[in-house]
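A single chain comes next, written as structure tokens; it is the form predicted on its own.
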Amino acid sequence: MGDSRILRRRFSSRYRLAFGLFWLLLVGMSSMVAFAQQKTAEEDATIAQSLAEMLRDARAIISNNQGRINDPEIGDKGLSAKVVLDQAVETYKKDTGIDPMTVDPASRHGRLLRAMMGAISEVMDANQTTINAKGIGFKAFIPAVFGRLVAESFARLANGEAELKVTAPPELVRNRKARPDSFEEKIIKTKLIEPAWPRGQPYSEMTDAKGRPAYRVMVPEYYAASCLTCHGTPKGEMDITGYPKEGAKQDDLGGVISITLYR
């Protein structure tokens, strides 16, 4: 009987020890998984912000050169793919403190950032004839068109790893290709357009996109004074592109850079 009690105590002690070790292993594994997921989310947020920054920097060059692009007296506008990309890279470096060319090309960030720069170059190369046409005023090569074309090129060059779209509240969308999907429309209406939403703060969420798990980021953009030439007042008046003005005011939410990073 005494031996039996001793064996039971030993078995119980071993069971508790084994269970304790198993529990510690389980907790450790869970912590490791949580840490890895947090690290991946932080990396995705960095990548999304980087892609949005590069697109905005290149698009600003197109915006700043609209007068030159639409000047019928000038042939070569001096806006080659190399010129635009070099200027965008310099602005990116100034705004972020990082040289995009130093981002490891073997990393996900490096691959996608180079896909974005490649898309910018592709669009500029493909539109040189339009940009440099002499004797023609308005070329319709405006920042919105540039952004859409870059997004389309980027999706192809990213090879299924990511997608990007410049969208807006549905009532402001002029091109059907830029219409927000159901996720984008919901976030615009319930988050980004709200007065309480911190100006410029992106929204991010892990969700599904096209049947795949994806990290989605929505970066709000606001009308600058230069945007109001086409989007300001008087509301309903036709702008240079042939669309009625929206009656927007400076600092109104005018668009969203929507980035999808597939997992």
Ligand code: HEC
Given for the second form:
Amino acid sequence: MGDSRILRRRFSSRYRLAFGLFWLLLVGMSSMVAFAQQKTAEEDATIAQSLAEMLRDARAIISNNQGRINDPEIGDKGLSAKVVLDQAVETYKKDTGIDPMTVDPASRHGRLLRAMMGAISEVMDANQTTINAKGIGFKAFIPAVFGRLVAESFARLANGEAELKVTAPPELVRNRKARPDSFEEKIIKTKLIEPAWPRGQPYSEMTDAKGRPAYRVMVPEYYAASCLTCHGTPKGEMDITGYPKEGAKQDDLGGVISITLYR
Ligand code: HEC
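Mind giving me the form predicted together with heme C, seeing as the form predicted on its own was just shown?
Let's see the whole complex now, leading with the same chain.
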């Protein structure tokens, strides 16, 4: 009788100890998982911002050189892939304090950032004849076209790991390839276009895309005065590119850089 009580007590204290250890392990593991998930989300946000930054930096160079590109008197415009990429890297460094070339090429960030830089080079290489054509003024090589071509190259070079698209509110879309998918349309209509949405703040969400789990980021972009020669008023009038103007105003939401990072 005495023996069995001792046995029971010993058993229950062992049981309690084991249970306690198990519980600690469980808490520890789940907080490790939560930490890892948070780290991956932070890493994804960094990668998305970095890709958007590089695209914008390169696109700004096209924009700054638009007059030169459109000049029928000049042949070689001096805008080789190397020139554009070097300048984009300089702006990236200035804006972020990070030299893109130092991002570890073996990391996901390094791989995708290099895919973006590769895409910029590809598009510049492929368009040298167009850009350098003498005797032709407007060549339709504008920032939006450059951005779309870079996005297409990037999708190929990123090999299913990520995608980037410059899209817009559905009623503003010019090129069918830029149409927002249902997720993008929902976020534009319920978040980014809202007057209360903090200007310039990206929207991000862990969701799925094309049936795969994905971290999606949408970076809003607004019309500047320079955009209105094509997207401004009077609404319906043809712009230089042959599209009817949208009647937009400065600071209206004009587009969105949409980035999908597949998990
Ligand atoms: C020279 C005229 C012109 C100017 C200036 C211009 N755009 Fe566009 N924009 C276009 C054309 C043409 C397209 C369609 C490009 C294509 O074929 O992909 C376009 C496409 C876009 C798109 C992609 C979605 C779509 O409609 O296909 C966005 C976003 C956009 N423009 C925003 C801007 C912003 C912001 C500015 C100013 C910083 C600007 N644009 C300046 C002519 C212009």
